[in-house]
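Just the one chain here, laid out as structure tokens, in the form predicted on its own.
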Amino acid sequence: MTATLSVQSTAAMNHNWRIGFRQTVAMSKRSVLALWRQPALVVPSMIFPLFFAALGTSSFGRAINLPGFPKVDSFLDFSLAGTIVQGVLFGSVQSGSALATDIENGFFYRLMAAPSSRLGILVGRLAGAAAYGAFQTLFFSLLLLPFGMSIKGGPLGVLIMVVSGGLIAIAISGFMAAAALKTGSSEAVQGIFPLVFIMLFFSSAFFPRQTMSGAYKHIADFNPISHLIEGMRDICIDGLSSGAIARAILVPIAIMIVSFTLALRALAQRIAAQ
């Protein structure tokens, strides 16, 4: 009888893991097409990073001389990952606001109603942002090649820099993901912007720390924007290593396993105050 009612447990476990698991990945999904279906929220974080790499390459395309200035053959080199984070950041934020958006017009709480798994819901949230992440990081790489950037990392690397990329979608939306559920508010979602953009900024996005001084240099090398960029940036303008995997792919997991708890947390508190 014991055994009998133990295989019965695991078949139902084993069953509703499938059934979390396909809810899971229709919500990714549904995540995506939306995307697809509403390119005004596709564009800005496709166009902007690239006009800001056309700018910093025009501008200060002589830079690479400087001393302290690492050694690549161009300045676009040197900006690829700036590129590649910035439309990130921006594409988790979108993420962000359209979870709160789902709390907004009362689908959240239908799925909440519905027999379905509650951490799909947010599981399937951030799968889609990583999947958009990492097809920002292909759509960047591939864009820019013709314009004279080169990938030292070759065709492995650019493999690494899709996979870094889309680990910190889910980074960064996993901090989206949680204002989102604690506030259930879009502008709330979207006010947080400025501070991703400062962020972003106040790193070494556009100019490497080596040839930053003072208060600058002091909130670049805490930023956690400068090591999640610089891990993917030695990959493109030096080449395969032990030490550039390690950054483009830790550092992003670290802040991952970060944004998750406090999303997880997030999602808890909304769904006891239901």
The other form holds:
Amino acid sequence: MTATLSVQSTAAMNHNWRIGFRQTVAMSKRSVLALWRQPALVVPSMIFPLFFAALGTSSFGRAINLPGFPKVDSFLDFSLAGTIVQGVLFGSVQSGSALATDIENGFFYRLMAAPSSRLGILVGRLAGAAAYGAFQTLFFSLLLLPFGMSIKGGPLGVLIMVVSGGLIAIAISGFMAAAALKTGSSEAVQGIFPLVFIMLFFSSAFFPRQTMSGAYKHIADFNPISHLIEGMRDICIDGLSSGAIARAILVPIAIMIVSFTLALRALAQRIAAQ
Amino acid sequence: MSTTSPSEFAGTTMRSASALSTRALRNTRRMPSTFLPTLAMPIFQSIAFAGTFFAITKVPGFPTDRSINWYMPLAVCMGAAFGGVGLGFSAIKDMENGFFDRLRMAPTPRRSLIIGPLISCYIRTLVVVTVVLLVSIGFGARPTSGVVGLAMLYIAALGLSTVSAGWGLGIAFRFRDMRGAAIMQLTLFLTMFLSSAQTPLNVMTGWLHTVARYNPATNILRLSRQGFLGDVTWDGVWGGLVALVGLSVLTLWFARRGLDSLDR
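Show the form predicted in complex with the partner chain, please, because up to now only the form predicted on its own has appeared in this conversation.
Now the complete complex, all chains and molecules, led by this one.
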């Protein structure tokens, strides 16, 4: 009898997991479709990084010969990783803002009233952000290739960068989701954008840390965005190495653990407050 | 039937404009959140650009070895320009809540609806330029040609705020809702960055060099940097002055036509 109950409860658990998984997939699809159907949300996170890449290449093209600058054939080689992370950061703010909009317009509470997976609401949103981040990485990499950029890591390097792009999107979207769940206001999430922008500028996104000095260098050294960028950059300008791959994958995962924990806690608080 | 003399008309214009500028400045005091980003962004830009792109000053031909001397005038000009388009946002808000209709019904000269906010914009620009300048000096900026050089920075900032205010108001009067806000900001952002914003023409390569050469913003930025890259020279000044006067006339005319179109 105990064995029968155990088999039944395992089957029920599996069934619950399957339903939870299906709901999470449905939520992910919804968040990706929302981006597809509202191009106005997507365009800035695609256009602005490309604009800055084009601008940087023309403005700072001669800087590649400066002492301390990594050995690259073109400034584009250097700027690709910064361009990708910039796009992913902008996209992640949108993702957090969309979750906050769900709270503002009541959709989030309808999901709460339905017998749906609580975790699926968060994971679905983050999975959607990851898909978009991976797409942005592939899009920027392929689009800049005809303009003289080369990726030393080859196709496998691009694949690892795409995975890294997806992980970075989850890592940053986790913070944005935490802010959205905490405040329930899309305006508040958008208000984080200047902070993201400041962090981006005080990192190695636009210029290498080796050419910085003083306080700026120290800030860039401690800024996690520098480390998010540099793993991907190493794959692009130096090729595949275990160190570069580990940096490109493990740094986003480490940040993801922190941000996901914060988002889960904010979700639990919002559910408890309901 | 009584007629209004030109001097009476000018007096009425200035009285109305003064009341409108006082209102705009009171709004700034009551809602500092509308003004603080305009002040904070240039400070951030000046410091962040100078630090991030510090090494670019080592490229042969770069006109200064202090990166903040190059980037601070850009930050000031961006602040002045965004402060100017801020008038467009205020006008849109006034149109959406109906206050602007009441202003239009009042027996005041139409031009005061442009001149009034413009005066308040000048006062805010003076504050922005002074604060950004002082903070940047704290971070290592050093004027190279005294008061005349500093005057060039103020002239460039005030001129640019006129241009962007005319542009912002013109767009606001045509769109009449917040759809116009994105156009105001985006066009300004592109115009400023597709110039010698980040590096001088002789350091640039490729397509940007061609675009920046013909972009009037390059001349305006050259004017603003006169006091930080050596001596003030007429060669470095006149192009900026011509660009500012020409663009101010065009954008203020654009704003006035837009205002008139509200009555049609």
